[in-house]
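Next comes just one chain, in structure tokens: the form predicted alone.
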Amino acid sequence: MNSMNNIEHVQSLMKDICSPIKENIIDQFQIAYELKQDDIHKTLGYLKNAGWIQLSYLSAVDWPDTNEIEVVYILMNWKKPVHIQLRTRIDRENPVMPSIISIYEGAKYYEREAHEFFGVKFPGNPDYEKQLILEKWDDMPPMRKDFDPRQYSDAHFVGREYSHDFTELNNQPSKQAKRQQRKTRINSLDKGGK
């Protein structure tokens, strides 16, 4: 079976499971779906039984303009080399997503990381509130877009003066162009672009 047939195979499976909000074929090896929150567990369970046995990643994206957190699951099937991204958006003010450790046990640590960096609560994972990377963190989740790293740094660390050469290097046109490219890419992804 070739790679495009693998994509078609995934599309056929998804029709049997749920009605995605959005579908995005990223390339011949990746396809993404936005689902309703209630469809995530049954879709993950179905896909695992269909051969997507590896949870490659679980993370989140903060969308403050729509007051949502997007939870992202990436699955891999070693026999049919195609990654499936499943995404769902949840309320940013009370971000709760039931744990998937009953389906993918390894999600335990990804859920802890997503809680630590985005504040998502994962009931069903008894350890989701344990700190994983950030020791003694005492502020809002640092990957939220309204987190101010400068303010945090000023409040927790001794200030430093940087040389003019260092600050000029950081503002070179090539670096500013790369920052603008990243922003454009993020905006494109938010609108379902490739």
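Positions refer to the first chain, counted from 1. The structure displayed is predicted, hence computed values, not measured ones. We call the rigid core the largest set of C-alpha positions that still match within 1.5 Å between the two forms. What changes on going to the form predicted together with its partner chain:
- Relative to the superposed core, K183 shifts its CA atom by 2 Å or more between the two forms.
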Given for the second form:
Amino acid sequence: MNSMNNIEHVQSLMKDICSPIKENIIDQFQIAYELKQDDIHKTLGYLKNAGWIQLSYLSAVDWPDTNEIEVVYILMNWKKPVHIQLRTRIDRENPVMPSIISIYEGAKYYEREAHEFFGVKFPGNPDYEKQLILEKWDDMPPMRKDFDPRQYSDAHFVGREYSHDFTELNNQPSKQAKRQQRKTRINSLDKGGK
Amino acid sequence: MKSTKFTELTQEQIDRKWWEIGDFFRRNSLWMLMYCTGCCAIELPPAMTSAYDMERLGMGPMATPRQADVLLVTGYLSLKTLRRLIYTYEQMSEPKYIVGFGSCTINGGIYHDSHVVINRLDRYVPVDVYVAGCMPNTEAVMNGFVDLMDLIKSKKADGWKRYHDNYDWYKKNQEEALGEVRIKDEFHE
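Could the form predicted together with its partner chain be shown next, to go alongside the form predicted alone?
Next comes the full complex, and the chain you just saw is listed first.
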């Protein structure tokens, strides 16, 4: 056994592979890296050989403000108790991330899911465009931040109509209006009460 | 002295009497098929075990849809589960009843604005009894079952007849939401 702890071991490994944009040590069991898109495959392949044989998660995060989509990979090692998270940011308008099924075969279904929910394209995966969970989908990917689920639900699933008596109780102002008032007040506090 | 004469009954009346006798036994031995897709299913263990002991009402679980009388829909249904629910419901032998649990089956509940969860169950299959609440407590659940028995007694639990009579309407709604009710995915091929 060497004297290095697991996090230092990962850091020394990563030094050999590529230069991460950002490093973030979460605790002694977790470490996160932000990489350039081109470095992802190289790093995943290297880490798989180094013992991180399991891809426990692959998903995406939508960042509409910077017009980017972040693809996240989480790797797990059965010998060393440390999870590695790799992230990379890609363009939001045309998100293309080459598939990693040549490295981790199980990513096949994760990639299909990410395509379904975030619209990320995974060339290299033969059926990333097949539907996995959603059925009869005819709108933008639903986990994008600018998707409005309320509008979609109203358009596709008929709700129950209630008469006026059920929705307005004893001339009380509705809770929705109260909630809105509270929200505007909280927002105004940010700007010094204006 | 009481007359021993009795009027001759028509075949229709005789059938109705037999049906009433059948209803008596049916409502006292309801076998449930539990479609536990939602969180309201957590109310069933206390209702079934010694705390409320559902079996004193003559109710018990049944493993297959063909032998069950009541279909319990416990909570929200996504399009995928709705497809399976319709399959299950159509497999059940008549008379059959549906009990809808929680606000999700009534109007969508907290999932009213979800992009995959249907809002009203009774557009797709006929519901006999709703147990309102999010989630309903166990007394409400038991009360719902007693209500169902009363409805069977007073011949108002006629959801399966409504399903026959308005089959086109139900089918239209189902196809509107699901496209085709047939289960078609790569894991079943």
